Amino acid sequence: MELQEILDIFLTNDNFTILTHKSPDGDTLGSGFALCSFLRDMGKHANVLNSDQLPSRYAFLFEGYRPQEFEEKYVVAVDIADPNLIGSNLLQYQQQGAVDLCIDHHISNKNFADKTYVDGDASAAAMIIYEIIKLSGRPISDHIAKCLYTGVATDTGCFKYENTTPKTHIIAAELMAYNIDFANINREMFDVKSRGRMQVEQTVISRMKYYFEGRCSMIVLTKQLMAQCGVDQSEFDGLASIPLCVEGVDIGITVKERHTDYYKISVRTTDKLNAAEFCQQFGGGGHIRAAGCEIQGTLEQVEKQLLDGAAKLFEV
């Protein structure tokens, strides 16, 4: 697809569905409101949906955000690869035909949507969004600007990951010419933690395991953990990078516990490993450097499997 046969849709079509990704992070929340607000704006309706309780860390993104009532003819999807993440409370955009566009940055991308388009480029799916916006012409509010600076920011690590290229710079820049208090966003979701979430690093940190001569780490998060420490789910993100800080590994696993039986992989890598293709082997995907999967069965079960999927990296 070109950036104009989707701006097409918007323009043509109204009562719009945005779909976010479950255990949402600052790119689909910030891509699906931003959207939602540059549809409002046109004068269309627009609602975004995602299947988990919305972390209060992100509350200035949706702050002042009303649900509108009407009949649902048009479904979005944003910055979903996979329609196992629009989530368990939303089943029935899982199943075929229920999404109309998908718009995403992730070559993992499984083309569940009846018009799909990626872009693997991109940094973040906001910086889709952002070109989708200035092809309309139409003025870009402060909101808008926040939302999609934030899912920027968000996905490039505030610009230290890989996948940051000049093109983020120079958008992060325009957006920056906004009323949007950048350098707040940046603290708060780089910077802030609560003292639970410090509890949960040290604890993590404390007990991390090192396979394969030093070149595979790997941390687990469990219930139980999250309970001594009275977290929630929402503050776990930015734990996957903490593994692959460690001086001499190029692979980094996070094993977060969901449910009973139920966990949830992170995987980060140096350029030495791809990230996507290491949990393509257990049915997951995402980035070179950044991606993730979820394995069912015990905890010592789903540590096998990882292991014995590093073993393949490194030959072993």
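Which structure goes with the form predicted in complex with a further copy of the same chain, now that we have seen the form predicted on its own?
Only one chain is given; partner chains and other molecules are left out.
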């Protein structure tokens, strides 16, 4: 598919439903609401749907947004690699043939839509939406620019991660020509944390353990500890990067109790070790620097297995 073909779809159809993925992030919401604004600005009807409640930290992306009433005629999924990610409250869209077009940047995309456009080189789905809108030659509103910048910035860790490309920076530069308070967006997206999250991070850092002369660090989240913190369960998401933030650590392991004697393990490594290889020892897998696995047993057994597995990495 060419971008022009997608643009033609938007120009010649109407009554769009835009699907964004469950547990929404800045890229799916930024892409979805940018596309919705673009379509509405052209006089088309369009709504954005999500299976979950939209987190308030993204409220600036949908400020003033009101759902429109119309008979749905065209369904577009943005940033959704797998129909399961549409979520349990939008089951009807998970059926074969329910999605007309999917615009995505995950090469793992399951090709579940009638038409699929995947650009694996795009750092964010928002970059593809930007190119479509640019191709149209139509004006880009400040709101659209804000949505797209947020998508690009959040999916690249503010241009920090490996998936950032020269094009990512060029697009950021172009979006900054609009009236977007990017510094405030970045502060909200990257710096601000809830009090509960601050407390959780403080707790795990104070209990972090170090092994192999500080090259391996581990945090353990038992159900008991999580209950003691007295904060929302979601505050315990995305902690896996913390153990690797300590100077000298090459493998950071996060152990999270799922059920009694059943633990989910998240592993992050520097370029010196292979996280996927480590997790394969326990039937898991993933990427070179980020992988996971699940292990059954008592906490002591699980920790011992993980440390035995880590020992193999450090053997020469």
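Bear in mind the structure is a predicted one, so any value in this text is a computation, not a measurement. Residue numbers count along the first chain shown, from 1.
*Asks:* Please find the hinge residue among 68, 259, 199, 44, where one rigid part turns relative to the other between these two forms.
*Replies:* The listed residue located at a hinge is 199.
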